[in-house]
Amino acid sequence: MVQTPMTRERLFALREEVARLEGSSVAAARQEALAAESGHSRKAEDQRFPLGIAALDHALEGGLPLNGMSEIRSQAMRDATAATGFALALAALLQRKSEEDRSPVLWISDTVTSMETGIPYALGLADFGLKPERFLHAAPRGLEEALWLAETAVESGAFSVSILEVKGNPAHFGLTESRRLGLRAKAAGRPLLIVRQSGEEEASSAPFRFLVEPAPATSRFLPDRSMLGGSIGNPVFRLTLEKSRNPAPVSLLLEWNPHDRQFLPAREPEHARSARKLPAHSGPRLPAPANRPDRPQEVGPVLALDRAS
């Protein structure tokens, strides 16, 4: 088949576009292969960090990946604090693991996400089980800078864990960018957490994705180890492992103990109900007004004034 100059020009343009899109992923794959050949890749048993919950560790095939990317998702912005708290709890566990090298934690969030969810607070981090002096927060101006910073932080190997917080499902953070980040983390042998606030399920190269929702907090312990009724104790997360190799998602309640820095299994209180099942108006309905209709009338074909033309 004879190709015209226009056909050849379009073919070359398509090849250049494909090379541009896949160039970063190929480079990351080459770095991964070089790291494996040079002996920098860790053993299989050292690539997982158990969270201390048997059912969850079994579903995670041994624990949280230490040389790859994991995703944490919240369905709505009202659940952003739960997703943030779970990510910070994982960061506290990884920070405790790296006590010897004293590697800091890096939290990356763009300006738009910070306006919605706020920024980390040093005293709150300390009360949650983290070391504020080993916690760094970066606020890039846009998503592209945030992605670049996440790649650079993972490649440097200077952080015990890098956390990238994004809002929703941005168009510039798709499967290609996700695969590139995953390859960078795997080649460097460092964990990377993606916190997707108010996002929908979408294709991702992360082997595990957690859906985090808020749950009723536990009661506070008294000195005699009894529970103080009506009090507010440790935070509890409703965790669903919605992406893994398991055929069915794993759902459970996890309590976070910030003093011991460990997860504990929690149970649903008998008197507690999900916030989504509560009625919109807890009180009695108001009676209809006596001197006017209770709702506007439907728009009909009759006009109050004559048409101008």
Second form
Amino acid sequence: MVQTPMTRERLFALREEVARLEGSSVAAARQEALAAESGHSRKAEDQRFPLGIAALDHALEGGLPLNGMSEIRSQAMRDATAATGFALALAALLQRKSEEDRSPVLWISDTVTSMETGIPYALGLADFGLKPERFLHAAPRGLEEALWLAETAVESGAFSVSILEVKGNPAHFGLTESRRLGLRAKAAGRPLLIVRQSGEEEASSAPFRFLVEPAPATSRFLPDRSMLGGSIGNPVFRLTLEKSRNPAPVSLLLEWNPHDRQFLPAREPEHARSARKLPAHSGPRLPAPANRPDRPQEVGPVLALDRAS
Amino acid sequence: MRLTALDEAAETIGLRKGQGVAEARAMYPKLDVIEEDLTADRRLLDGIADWCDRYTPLVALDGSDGLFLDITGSSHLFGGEQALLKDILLRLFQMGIDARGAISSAPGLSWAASRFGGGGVIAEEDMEHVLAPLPVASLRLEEQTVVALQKLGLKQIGDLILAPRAPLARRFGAKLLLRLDQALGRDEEPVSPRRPVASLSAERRLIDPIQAEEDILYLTGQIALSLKTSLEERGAGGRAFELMLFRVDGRVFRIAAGTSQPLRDPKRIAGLFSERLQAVHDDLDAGYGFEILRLNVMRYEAFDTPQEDFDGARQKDISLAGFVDRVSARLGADCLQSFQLCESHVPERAVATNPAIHALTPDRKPAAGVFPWSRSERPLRLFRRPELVEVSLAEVPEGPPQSFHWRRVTHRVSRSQGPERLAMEWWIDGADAQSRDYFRLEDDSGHRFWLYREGLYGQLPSPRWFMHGIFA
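Show the same protein again, this time as the form predicted together with the partner chain rather than the form predicted on its own.
Starting with the chain above, the whole complex follows.
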């Protein structure tokens, strides 16, 4: 294809614009290459925090974004603690990283989730690798207050990570609000984790969304490096990277070692059945209209998710 | 039903307090009788007391229809005692309140003079002279003492002053003489203010009332700036602030805000109230505007001037404190909590929550968590109240359950750890509290639970199982 200098220029400008909107490192890398070509280099704006698992870090393009929002989702309320655990494991990692500046972790809880699965427990946090004296728990009365809290916390820059727990897909926490939070996090250069308990996939401005499911824990090691049968050791999460720039979702088992505060890859357990309940029949589901016709089923690959609320 | 209060018109036509309503109606059929509402009266008196805060912070309630104002040291701000009294009475009159007042150096004398005498300002040397012709009822005595005194012919206070003291004390008790001495200023009578008195305060009186929130905040910043020097002189910073807004029509609003660190920076103080105004937005009715703004420092603490360093760690502390203050001002102090470890082995008592605003002081970081007792792993999330679980099958006497039914789902236990037996604290729960055996269980889909059995098998009452927490 023949490109005039004009069109080439415009194409670059558009690419740059898109990259700026998306904040992607791939685009930034390309941009850098182009910039190097034209004589000046630009530093990558993104800050990534590698999780120490090669496959995951590759899918995350270097690691968890430190200046932005990420979403962690659990499918049902009974998996809520798994999502909590993964979010807090990330918090412990980030806290370990910011050991010297001693900034605390903020957990903004959701009232209903607190009633259903309890509130974070300081001794349990200590066992999980976090420092309970550097943990603040906020109990706002409603979503509006929670969003304000998250925004203020990210803006203040006082927390190594702020975690906002949401139940389900509330109508007042849609794309607009998540975009606003994401922009605030990006502007402040602070990580923000959204923990969506028993929520559906929904369009959001977070570049990454994890689905966390519980998995059988590892066994405890005996001093001679053999496993103690029937014992419950480090927690294991079944992690699916649902949303990323990668077209194929990455799914893997992660073990969290609270003592060393690091993630380890875990093997697929033999004796456990999958937590994911598959439908008994694989055929198309019949709609069950109560008083209105069912939504027409989408055809083809999903490009954008509808609002779940 | 009896008449308890009368307006001017009713007084002039000859009705009396204590008269029956039926009798009064018979005399004047057109009489308009309103049922007495003591709480509304009380509210009105409280409102007037609030309003009187503009003259002095020491305002005390006196019964159901009076106020004591301790104007020591504040009368000169209003052009002397005479002018002050005139100003109070005139303003109250303009608000439609028929008030009488007296100023003297003894609360008892002011009480007597305003209720039974002519009121006004009573000089030190005229005290006895003014008090003498007043009836004995103006000494704040019980009804029966007054009646007994009148029977004896002691009708005026002058008679009491002249009478020998010892027989009076023998006959009527020490109270009578105490009241007499108080009225004469011979005995000290403290006036206890109805609200805690601010350690420091500054105010602005405005000729043109303000309504807009930005104006209020701007002025708050200005007032805070004038407080800054007094705080600096004391080497202190405020921990609790109160903003008083006097509305033109007499209503007074008080907005309190606390801080996690001693504070004297005017900008941050104004910022604190900006959050508070957001929170109380609906309750704050500006009406025709506010004419007086006063900023009180209710409590202050030593303020150590921080040394700025280069690495910015100090800045982090400030931003954290700022965040805690903002949240506490807007959503209440209980919204943001930090955990504090307590000396207890009972899981729910081992951790106490503490409002972050009190837990956060710059030099005293919360103590590092030391866990002196050996214990098994604790769950990540703990229920506020343990939930009852149905266990159909468990190893007897002290094994883990094989499966359990919780929230309408049956969980099959694949692995378990335990028991960890925790005896309850006999000094709190009593000697017969049942011990708990905690188990860590994993079901076959990978959920991990913390269950306990209260009581023992083979004993009465039969043991019950509870879900207490969930592991990650």
